[in-house]
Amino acid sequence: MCKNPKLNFIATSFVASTIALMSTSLLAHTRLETPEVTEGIRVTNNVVIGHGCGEKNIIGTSVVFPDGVDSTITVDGAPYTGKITDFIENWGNLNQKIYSTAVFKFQDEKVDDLGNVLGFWAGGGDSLPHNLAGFIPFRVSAATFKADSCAASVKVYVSVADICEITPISGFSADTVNLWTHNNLGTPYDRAVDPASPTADDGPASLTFKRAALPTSCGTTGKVVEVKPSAAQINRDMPIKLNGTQVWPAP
């Protein structure tokens, strides 16, 4: 029995802190290290993988940014039928993968026919231990807001799949893949709905671009823009292809 109250307090605090840290780690969603950036500023960012599939290690990750073409866009909560470039002029190649073998050996960008980066993937080599966080680096280039836009911010939802086992879509489960995605797009990659919060859609990570200064004609508050990918884009861009051959999900 510890007779020193100070030592006893320190020991108790240490145990409590360790338990809290372990709980936080186990519950951590995959998110971006820097979720907000200001117009005109380039940032080195990371996708932060929080944990594995239970006690299974992560062997790869797939990341998709909305292309802004057939995406669902809202302005102050109301549907908008235009494109993301109505707000951010240089959206196409803002997010680019930074080469790093710190976690996974292989990696590449996902691009459209014009070479615009729609996402990236990384995998192979050593796996990421299930109880550790992993950083997958990418660069966010300096965004340029369209001059005549009154957008004060543009929030894009980033879909991520952390893979623990290569399976066909029929093999998706909590033991094989962590899906940090929307739960209401109607794709095989949708995150499962939480019965405790059936209306919540908090799976994806997010990246918010903040306006440096609003035009005086827009007033003081400006518009809040949000962008999420279409089901068609997720079905097209979430799979991982290596040298033109799809490696995940398994055929």
Contents of the next structure:
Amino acid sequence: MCKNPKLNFIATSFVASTIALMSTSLLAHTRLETPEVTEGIRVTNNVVIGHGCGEKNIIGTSVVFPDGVDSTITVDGAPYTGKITDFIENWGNLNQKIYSTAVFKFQDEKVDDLGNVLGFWAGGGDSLPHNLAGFIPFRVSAATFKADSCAASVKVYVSVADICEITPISGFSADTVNLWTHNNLGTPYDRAVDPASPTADDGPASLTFKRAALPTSCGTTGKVVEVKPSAAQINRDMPIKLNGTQVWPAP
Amino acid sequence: MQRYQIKQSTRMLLLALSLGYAGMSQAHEESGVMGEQADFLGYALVSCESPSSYFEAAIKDLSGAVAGLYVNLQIIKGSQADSTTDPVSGDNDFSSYARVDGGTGTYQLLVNKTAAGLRAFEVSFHCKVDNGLPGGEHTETRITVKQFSSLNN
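Please could you give me the other form, the form predicted in complex with its partner chain, since above is the form predicted alone?
Starting with the chain above, the whole complex follows.
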């Protein structure tokens, strides 16, 4: 025990503040550093991992953007049967992983059959301490709104899995993976419903593209568009694969 | 026998090392093989960011010469369009560049051919700003491939 009362106070305060910081970080959902971007502007962004699985470090992360092919789209809250390219004409390959070994040593993009980027993963090397934040960089290319659309904004929901232990799907738990995903798609990657707030679906991160200027014919408000990935896409794109071999979840 | 426990993070490292990595393609060049069908179509959207003033692209037929079989490329933006054809297959030369002065925004890029038969090809494409110097200056270019097939067969 420290016999110097002043040092003892400092040590105790340090421990208390550390506990407070850890408690705060436990509340931090994984989110994008820049959740809103303006049309026509390219942005360097980060996926910000806020904490581990309890006191277990993060060893990897998987990030998926809706591909717009079979995504669920709403316009001002109402279902929309068209395509995301009805609003953002160059949607499909806007996001690019920026190479960085600051947190994890290995990384790559996830692509569709045509080579367009659907998401990315990073992992391996050192692990991210459970009490520290980690920045996973990527770049968002300039989006172009379709000239004749009245969309004022397009929000895409970004699904993220922060992995603490490589397990099969049957091993998913609060100790092995943090799922920042929708809770109502019916996939093994769905975030658990919060019993305290059963109607909330606040798992995924989001990236909102804001219109630079509405056509005058659209009035002053414009329409709010939201895009969720399909269950089929999440099942296909959430896993991490190296040269075609699935690494996570463990097969 | 002493048993070792491999950390999960090390396990990922070992797996990554053993499997190797995919190669990287050159920037602003795409290659592929158009299928047998005469109406095989490659369709992409190319985003040219500020301060782009135009988009240009050329195509090279990598396959051997076949009478009447040529590869084409078209660029479309709004009311402007341009096209180019590789006049000699397999000579390792690109066609002349097609160019549309459409400023920043999204250009449509199509590749197709004049008859049935497989064609390996390469496309060179660039968004540029006209800065008064020969060849202009490259600007940010991003491609999204929308289709690479025949829809009618």
